[in-house]
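Take a look at this one chain, the form predicted on its own, written out in structure tokens.
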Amino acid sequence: MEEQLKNINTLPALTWNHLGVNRAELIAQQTGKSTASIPEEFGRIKTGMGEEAADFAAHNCTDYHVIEAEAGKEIIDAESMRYSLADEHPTVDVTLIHAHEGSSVTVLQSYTSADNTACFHGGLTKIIADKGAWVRLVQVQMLNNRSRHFDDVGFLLGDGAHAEIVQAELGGKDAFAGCLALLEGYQSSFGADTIYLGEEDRRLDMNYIARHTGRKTTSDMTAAGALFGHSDKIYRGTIDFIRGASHSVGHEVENTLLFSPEARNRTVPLILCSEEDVDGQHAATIGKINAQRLFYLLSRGLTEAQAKQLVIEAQFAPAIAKVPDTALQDAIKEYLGRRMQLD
């Protein structure tokens, strides 16, 4: 059975409806599995895609993970959850991560398709980073072009905590991602590094929110993408300064390469401010690949597909370098190469 989620990735401050960026809708595939148990301390964490997506994931959970990093401990080997999806097995994973005071943890989640059949994935990840904790969440999605997918993430940061998310949204026919970080603690910090690829008639819908409530907090959100074919992409990046978040700083920037005149790109950078003593900046660049750069690469013996791949990999390099598995880094590059050959 399917369920229509009608109010996901909602923009924190609504704009004109005719622009089509205020919210999104998603048809999700129910699993009939048991409901995940969400402890009270995680229940109050909001997520980027919103309550509808989070509730759907909690009530259709097929895989449930709880990761705890003990106080002062460092988890050097990345915790990893790797899924190979197939049509007959829709996957909805719920992951709860608690990094206790002074701990350090990296978590890797990757999603691929076992074959070329249409499959469904939904993900819900909630993270608590206590005082002085360090957390990195890495999500890599390389599903086939017939699949539907969403990843919904929420962070709660304590004093001096640092958390970051790295998301590679490279596949799927319909791909949705959302992340909300609540910078509640004094001098807490958050980083988001997103890369995305749109091709054929792929639909990409993303919503990132850094909500500053603590003093001297810092957020830095970056996104880089490439659009081909008739793909349709929306990126919402919001920095929200709540009263009391004095001396806080928030930066957000997106760079998009367009390889097709039929591709549709919508970028919504947003700064909300109810506190005076803050520093918020956002920027976006959208354009075609530089013709002289392309000619230079072709003159060095590269094919057009190889040249495009090289340019995209250069733009994606900072995010790919943060993937804590060299084999998966190579798989991402190979995936991009196959996509360029098909273009």
The other form holds:
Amino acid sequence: MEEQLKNINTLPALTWNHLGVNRAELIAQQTGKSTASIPEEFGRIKTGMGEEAADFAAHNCTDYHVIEAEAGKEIIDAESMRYSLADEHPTVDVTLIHAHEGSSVTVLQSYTSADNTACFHGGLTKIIADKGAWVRLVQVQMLNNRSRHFDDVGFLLGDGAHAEIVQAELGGKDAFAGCLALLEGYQSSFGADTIYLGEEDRRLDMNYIARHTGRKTTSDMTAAGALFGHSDKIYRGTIDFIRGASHSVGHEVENTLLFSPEARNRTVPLILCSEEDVDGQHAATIGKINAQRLFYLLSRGLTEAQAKQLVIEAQFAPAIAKVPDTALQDAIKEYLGRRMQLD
Amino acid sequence: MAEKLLEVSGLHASVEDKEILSGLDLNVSAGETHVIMGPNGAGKSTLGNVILGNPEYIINAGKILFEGADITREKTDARARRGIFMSFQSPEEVPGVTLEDFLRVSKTAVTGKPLKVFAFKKQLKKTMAALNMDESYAQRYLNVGFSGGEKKKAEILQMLTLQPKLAILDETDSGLDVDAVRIVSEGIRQYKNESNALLIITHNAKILEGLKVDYVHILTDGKIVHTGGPELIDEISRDGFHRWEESAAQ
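Compare with the form predicted on its own: the form predicted in complex with the partner chain:
Full assembly next; the chain just shown is listed first.
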């Protein structure tokens, strides 16, 4: 059974409807599985894709994970959430992470296709980072070109907590990702590193929100991507300074490489200020590989595909370096290499 | 007789509808060092770019042969794999790719063989030391934040690593201080042997000191108007290009 989700990745401040960036719609595949119980402390955490996606995930949960790092402890989980998906098994994973005071948590979630059939994946991850905690969530999606996928994430940060998300959206037919970080704690900080690859008729729809409510909070969101074929991508990046978030700083930057005249790129940077004493910046570069740079790379014997791969990998390198498994890092590079050869 | 490497005949090339090369002929054989000298705007850099197949330049007539094969319409990467190299006047910056990784990828690309990593690293270290380059540059992003001199040294490092059959040096001495010119010249001497060739594009004689130059070509208005021996270098340093510019104008 399919379920249509109509209010996905909603822009925090709506703009002209005809631009088509205010929200997205998503057809999700119900799993017929039981409802995941979300403890109250996680219930208040909002997510980037919005309530409809989060509720759908909670009501169709096939895989449920709870990670709780005790105060001062370190947890690295790079193994237990690796999914290899196939048609007959739509997967919806719900993961709740609580990093208590001074703890450190690194979690890897990866999604690949076991075969070439169309599959469905939905994910919901909610994270609480208490005072002084450090959390890194890494999500790598390399599904086949027939699959649908969404990953919905929400963070709640306490005093001095640092949290970051690394998302590699590299596959799928329809790929949706959203993340909302609520920087509630004094001097809390949030980072987002997103890389994406659009090819064929892939639709990529992303929504990132850093909501600053605490004083002296910091957010830094970076996105880098490459678009081929008829791919269609929207990246919404919002820095939302709420009254009281004085002396807070938010940066966002997106670099998109366009390799096809038919590819569609939409970038929506948004800075909302109801607090005056803040510093918000955004920047975006969109374009082809500089012709002289391409000539330089070709002059050293690289084929055009190799040169493109090198430039894309260079853009993706900072995010790939944060994947806590070198074999998966290599697999991502190999995956990109195969895709470049097809272009 | 030395093996012919490069044969350029009747070459006409333009950029943005403006003809830059107007019937240029040039032959370079293995073991030879050729110097192209000429005033600004004569077409010197265009020649290097056209030999390497820069798509910004359109070849309107003429032929380029390399080791007897017609490469006039061949793509740049194929020419590079045949063994043609150019040291760029303004090397591109490539953020995110370290110098060492770039050398490794390029070496694999031009040789078509998997690289022996240990031997490669050892040789790289040795070559960098010879060029008086700090080892840390190998881990820095290619040309990003390099000074003008460091960029030129990185180009020579690439030449020494890739060991091309024909190396075109496009104004490699420009922007270099005296010490850097000396080091770069030493690197060029290390590269040169009887089976490869050099085509040095310059309007400065300093980089040629200590090199055995076989031919000096004067390029003005898109043509080679005179070819002589190394004695021309001193003459040009002393008198400039007026003599040939005037005769070309007549």
